[in-house]
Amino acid sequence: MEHKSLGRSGLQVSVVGLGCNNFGRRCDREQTAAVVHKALELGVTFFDTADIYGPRGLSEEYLGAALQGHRREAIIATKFVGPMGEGSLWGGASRRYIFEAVGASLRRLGTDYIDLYQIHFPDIRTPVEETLRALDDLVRQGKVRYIGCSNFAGWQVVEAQWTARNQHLSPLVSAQNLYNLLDRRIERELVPACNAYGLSVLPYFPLASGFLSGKYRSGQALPEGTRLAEAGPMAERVLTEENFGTLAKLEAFAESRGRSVLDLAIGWLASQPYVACVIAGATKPEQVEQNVRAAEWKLTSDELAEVDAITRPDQSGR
């Protein structure tokens, strides 16, 4: 397993991750285990929650047993903003919440120190000085080890780290954003603002919620139980001709390589130098072991550049 630098950190991370929004919904406590348990042994390191994954935090609360006896072996990432409860006193990135959030999160996940603690959305009402300095309080206290975002806007992320430069607070590591062959539109101004203000990309739903997974086809029933046969309105805007277009010449270019699309999806996005991880979620321990096996395909210049011309954004900034 390749690992790489998270940001301009000394932590290192594998190049596949697992992603852990299954947890707790789609996966019980035993499934969870059998799932991490896998990736432990196929050396991967990341292991991505929320508070919010799951009822009532059950993503963190299984990820921890899971863990239990392994914790030297995983560096931890969850993430707060979201709803724990009704009202304004539930969520956000306020200095008060942002204490009691880390304390539930450390109970849940059964440890004492949390390794990436990320801010899963923008809070508009808070200002970002409070939450970074209080996110600096926890790395101080030894709670949290380092700090990053998700969901954050080019401008949002160098707001944060000219914030944290100025203050003489810890800065972002890593930026955790929708990315795959169907999505790009991070490369516009948050992957350039990661690149100067030294930030990892993180990319979620690497295989578009399933459909860089091949299992789809045009005017075909969703096969029973996948993401996007639950996924309503989302599915919508993923099962577009013009992205079935696309899916047609990404098999035809990673077939005639004698790999599948779901490789490419995941190798892809391993190729890229600031893409540190790849989160990509699996519910089946033989799902953690195709994700895997996908990374160690290393695109060279001339299939990064045919790739990019069968995928990349139109003028309307798909």
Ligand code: NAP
Second form
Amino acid sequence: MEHKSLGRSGLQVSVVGLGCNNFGRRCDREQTAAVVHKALELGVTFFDTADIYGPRGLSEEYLGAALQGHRREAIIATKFVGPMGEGSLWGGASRRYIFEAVGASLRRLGTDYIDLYQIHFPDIRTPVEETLRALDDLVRQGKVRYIGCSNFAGWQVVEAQWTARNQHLSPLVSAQNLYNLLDRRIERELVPACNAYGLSVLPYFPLASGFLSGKYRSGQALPEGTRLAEAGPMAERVLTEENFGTLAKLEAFAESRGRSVLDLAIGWLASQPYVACVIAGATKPEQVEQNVRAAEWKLTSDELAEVDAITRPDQSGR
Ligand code: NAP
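Could I see the form predicted together with this ligand next, after the form predicted on its own?
So here's everything in the complex, that chain up top.
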């Protein structure tokens, strides 16, 4: 397993990580343990969860339980901001709420430190200096090792890094945003901001919720028990004719090199220098095996150019 530095920090993370938003929802405690233990066995060190994954923080709870006895092999990334209760005091990025949220996450995870504590979404009601100062206090207390952001725009990354620099606070080391072969919008502003200000990108929905595994076929019944078979806004957004058209081209490209489109989806992300870790979600141990293997494909510059010709944002208007 290849490792990369997380932003401008000394932390080395496995290039394939495990997204944990299925835990407590589509995976019970036993299934979670099976997936997490397979990941550890294959050398995955990076586990990404959030307080709001699963009802009442169940993803953190199941992940923490699965990592008992393995804490030193694992890098735990979690997040705060999303609503964890009724009313305006149970969410956001205020100093008051952050101190509440970190205690609750540590309890559910069964650990006394979080490796990467991420601001899940920008909180426009809270000055970024207040958030960064509270997070810096947690770093100094040892409850948190590094901090990151998620769903920030490029300018919000710049604002945060300038604030951290001017106030001598811990800087952000990572930006977690939607990024995959079907949606390359972050390349316009966020990626250049991350490159200039020392953040790694942690792409979420790397497989477009499983679509880029190739298991959904145009005009055929959706495979039972899969995420996109559950009707909802995600399935409507992803299962479009346009996406099936792009998928067919990506499949042809991958197959001409003896690879699968899943290999391409993960290998392409892992080949980007600004991507530290591809946090693919999984519901079964076999999926983790396939996802780890996929990152072995390091695309050449010619191959990257061919993928650009299929998916380049300035051609598709995305
Ligand atoms: P994803 O990685 O694009 O898709 C994961 C789904 O793809 C799995 O649940 C599984 O679905 C399917 N899958 C995975 N490996 C497969 C394989 N080898 N073959 C066939 N199907 C496979 O989406 P994601 O899990 O939602 O995103 C990754 C992580 O990013 C999350 O777990 C979470 O940690 C994070 N995230 C963050 C945000 C944010 O706002 N910061 C938002 C979303 C996600 P089945 O259920 O069909 O088995």
